[in-house]
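The form predicted alone is given below as one chain in structure tokens.
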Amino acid sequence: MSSKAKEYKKVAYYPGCALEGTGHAYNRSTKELGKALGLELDEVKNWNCCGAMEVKNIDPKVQTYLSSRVMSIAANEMGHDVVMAPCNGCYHNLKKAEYDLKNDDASKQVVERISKKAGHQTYESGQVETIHALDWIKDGIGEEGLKERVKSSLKDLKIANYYGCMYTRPRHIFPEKDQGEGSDSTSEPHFMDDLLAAAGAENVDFPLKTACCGGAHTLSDSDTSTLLVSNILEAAESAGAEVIATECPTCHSGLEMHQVRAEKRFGRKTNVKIVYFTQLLGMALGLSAKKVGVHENISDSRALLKEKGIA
């Protein structure tokens, strides 16, 4: 077992903006899979959006006190030491402030000026450890305890892993990977591959599971993005995936828009599902398919799953 795993027994969760609307199914998931392993979500207090896109490309200092902000309540009002957002943006952007803070003087002179002005503790350095979903059930129970805990394998599935860019880049904010054994990969993440096989499921080797889905272009190149969903698509189907599992709801949510849309403006059809890795985790450990939200998804897995015997 994991070093870690007392310590993520219990974490702050910041669930951010997507999770409460388009990733919905993600937030739904991911909370009865902590239950059912027994790890237990803290949801922060009164937390804010992190910042994202729109704040960042005006002001990346204003977004790193975001940031901090919720931070913040997790350490010096919730008195926790580990924050997991389950979202890549979010995951990305409070280990960015956390950077920022600490090599930064400027960005740590905006913070303490506005956290003084909004009237909370201003967040220093280290106080917290921001973690992903995937360091959280990784760590938290690990390879072993999932198959100690499986009702349902998830053999014969064939699952392409799809990380996304912001889970790996950029490397410095992310000084724990790249530390060899234990640690997961910026330029080969297997954290999500070393889960859903230890869930019984066949991972296939896909050559772009960090490549960008151009979530930030949607709305202002749409064509773009799809092109880019397009080849991510197609490229899981040339590996043999019937399955794309995801990590991200931007990412997600762009998967399964841009699919249909590929068809409907460039006639470029995939048959691939696109299915969060904690659905597929829940099912496996013997959770309905409606308890994990598969119906809430665009593209529709149900009849895959049913055919492997997981949903």
Second form
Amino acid sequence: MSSKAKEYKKVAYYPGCALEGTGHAYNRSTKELGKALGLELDEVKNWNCCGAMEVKNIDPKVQTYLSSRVMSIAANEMGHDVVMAPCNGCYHNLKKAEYDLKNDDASKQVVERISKKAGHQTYESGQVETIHALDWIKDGIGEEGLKERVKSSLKDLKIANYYGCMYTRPRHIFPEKDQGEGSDSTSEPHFMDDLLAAAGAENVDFPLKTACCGGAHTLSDSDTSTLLVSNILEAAESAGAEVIATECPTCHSGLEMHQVRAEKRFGRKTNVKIVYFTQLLGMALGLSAKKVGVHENISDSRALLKEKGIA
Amino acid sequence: MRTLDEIGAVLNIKGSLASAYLKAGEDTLCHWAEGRGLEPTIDAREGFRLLALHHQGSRGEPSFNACRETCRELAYHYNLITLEPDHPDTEKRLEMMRLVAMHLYLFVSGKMQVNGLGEFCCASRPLRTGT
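How about the form predicted together with its partner chain, since we already have the form predicted alone?
Below, the chain from earlier opens the complete complex, with every other chain and molecule after it.
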């Protein structure tokens, strides 16, 4: 078992905006999975947007402040030293804020000034460790722990694991990655592969696991996003996958929506299903498809999961 | 140099040679370099001009690293196919290489369009659209 197992038993939970909207099924399945595994989530009180892309594009230092406020509340008002963010965008932004506050005096000054004005304690670099939902399960329970708990194996389910581009980039904001055994890799991430394999799934070799899905351009240049997604879906099918497992609400909804659009706009139909890794793990632990929100996905995987004896 | 449309057409053909897909990737990155006012490098990194071109293209443009692994996967598939041409999975690997090269092409050409570079700059628009 990981040395972090005890630390991750109870963590501050930062769902972020997407998990209250299009990523609702990810929120639901993350919470249900935590319950089933005996891992406790304590939602950050009065949390705010991490600054996502919109604020970051206009003023990156304000984004640093917004992310730092979330970490400040978790650390200074709730007494946590670990914040878990299941959304790649939130995870990335909190990590970036941590890096900037450690290395950039100008960012530090801006955060101090706004925190004072907002009337809360300034976040100090190092007060919390930000982790992704993948770290939470991988280090909190581990593959062996999962294997012991599996009730409905994902056996015979062929999965392409899709991590998207923000889980690993840029490398310098993820100092814990690329540290050898036990750490994830920025060039060839494998935590999701490891967890789903432990639940019995057959992972296919998928070369576009960290490729861009065009999420940032989905509104400004929908056709490019659709073509990028379509290519990812076709590559997954060519690799033999029946399901693409996701770990980011933006990637997930992008894949789902552009799968529909690709057929309408370009006549490119794909049948691969898109499912959150938390939903797959939840069902492997015996939770019902409804409990982990499979019916909330646009990509309807219920028939396939039923056929495989998973749902 | 081939136009982006011509490169796209090559990538739409299934079952070409691995070298054709690798060259399509290189030419795509040459467009990116030229669009940014650079002379595309003829150097190689780890035996691939493709990787040297990506390195050149990401200098001063960190977001271009979003296609770093795509380039590396393209080089990896090229090696798989050329080092084991008789492998039973060669056909499958070739199709995967085509899709990886296509992803690089879509990503880079989309980025050029957003940034108004190369064929997508205002001055080039009449040539591209034929107006």
